[in-house]
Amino acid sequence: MSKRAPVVVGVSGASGAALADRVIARLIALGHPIELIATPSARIVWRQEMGRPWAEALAAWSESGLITEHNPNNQAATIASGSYPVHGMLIVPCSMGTVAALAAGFANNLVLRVADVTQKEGRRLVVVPRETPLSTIHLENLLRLSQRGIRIVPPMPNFYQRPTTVAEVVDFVAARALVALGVAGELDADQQWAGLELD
């Protein structure tokens, strides 16, 4: 086991479950430790996108000994306090319904209040929000996140590499939120812009 300071990874019930996924396929490749928190309708939303249970997603998870896996009503954790060592948070996919509680303080869940200690402990805290088109109210409410220092990284093609498939836009969108998050030092190379030649 690595004795780098875990990771926490908030899946809420938005929809891109796909998204959770390769983020922690990508964190366990690092050998990084996971603290991970799954709501129960991101339970839902992964059987119905994944086409697999959660459980059976989390299985093979464990077998590369990284995963600690929370009940997201327990507010007893470990990761509950600031006082319990993480890296940072990723909140993928991070519903509206997140994104306005954490805009107004609200933490009636574990991930809210894993992402409330975050804040307060000054450690980074990255969400990859899920909606289209958004409302008035959602870019308030990103606003005031962006404007606490909380990256916000939406799920958005990279078009100048071409992607041909879903996967290969949500491995993008995967490595950009780790890359934001700091434990991935830049993108792979074939992500990365390589610059235009002008006539």
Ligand SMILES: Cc1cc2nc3c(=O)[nH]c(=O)nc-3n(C[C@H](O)[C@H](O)[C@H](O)COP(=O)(O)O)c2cc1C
Contents of the next structure:
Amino acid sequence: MSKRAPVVVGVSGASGAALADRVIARLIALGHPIELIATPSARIVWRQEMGRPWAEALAAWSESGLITEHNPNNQAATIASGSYPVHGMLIVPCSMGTVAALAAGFANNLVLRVADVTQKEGRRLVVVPRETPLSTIHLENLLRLSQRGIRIVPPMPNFYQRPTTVAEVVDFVAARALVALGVAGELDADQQWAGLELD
Ligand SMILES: Cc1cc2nc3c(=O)[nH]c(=O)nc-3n(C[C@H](O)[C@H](O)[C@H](O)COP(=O)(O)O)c2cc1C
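Could you switch over to the form predicted together with the named molecule, since the one displayed so far is the form predicted alone?
Now the full complex is given, and it begins with the chain already shown.
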């Protein structure tokens, strides 16, 4: 087991379950311990979008020995306290409900509580917000998060690399989010812009 401080991954009920799936797979491949929280809505979206229950995915990831799952209602979990050492937190995908609660500093579930703790401890917090179109209230809330130093990594396709599958786009966004969190030093070589020569 790695001695590195774990990363907290919060999965909320926005569309984009595949993004969480890919982030978790990448963290496991990096050998990074994960403290995992999925909201009740995240589990509903997971079944819809991944075609299998959350528990099944969890069982597969748990074979790595790197996963600690938490009940989203357990405000007494280790990670609910700033005294518990973690590297930072990623919320992927992040619903507009969770964005609004973060903007207000409202913490009535474990995802929100850990996000609150992450900020008070000065640790990195990255969100991958997903909704379209975005309303003024969504944009105002996201601005408030950005102004507090929370990194916003929306799931925008890397069109300039001409992806041909959804999986390529998902992998790119997952890699971007992990670089923003500071657990992956840089993007994979084939995900980096190679530059263009101008005539
Ligand atoms: C299939 C499905 C897809 C959803 N997609 C989104 C979405 O993309 N963005 C969003 O903000 N909410 C979305 N929602 C609504 C959220 O799940 C809902 O607002 C929920 O209360 C969010 O709670 P949570 O942030 O605690 O998970 C979706 C719900 C379902 C059932």
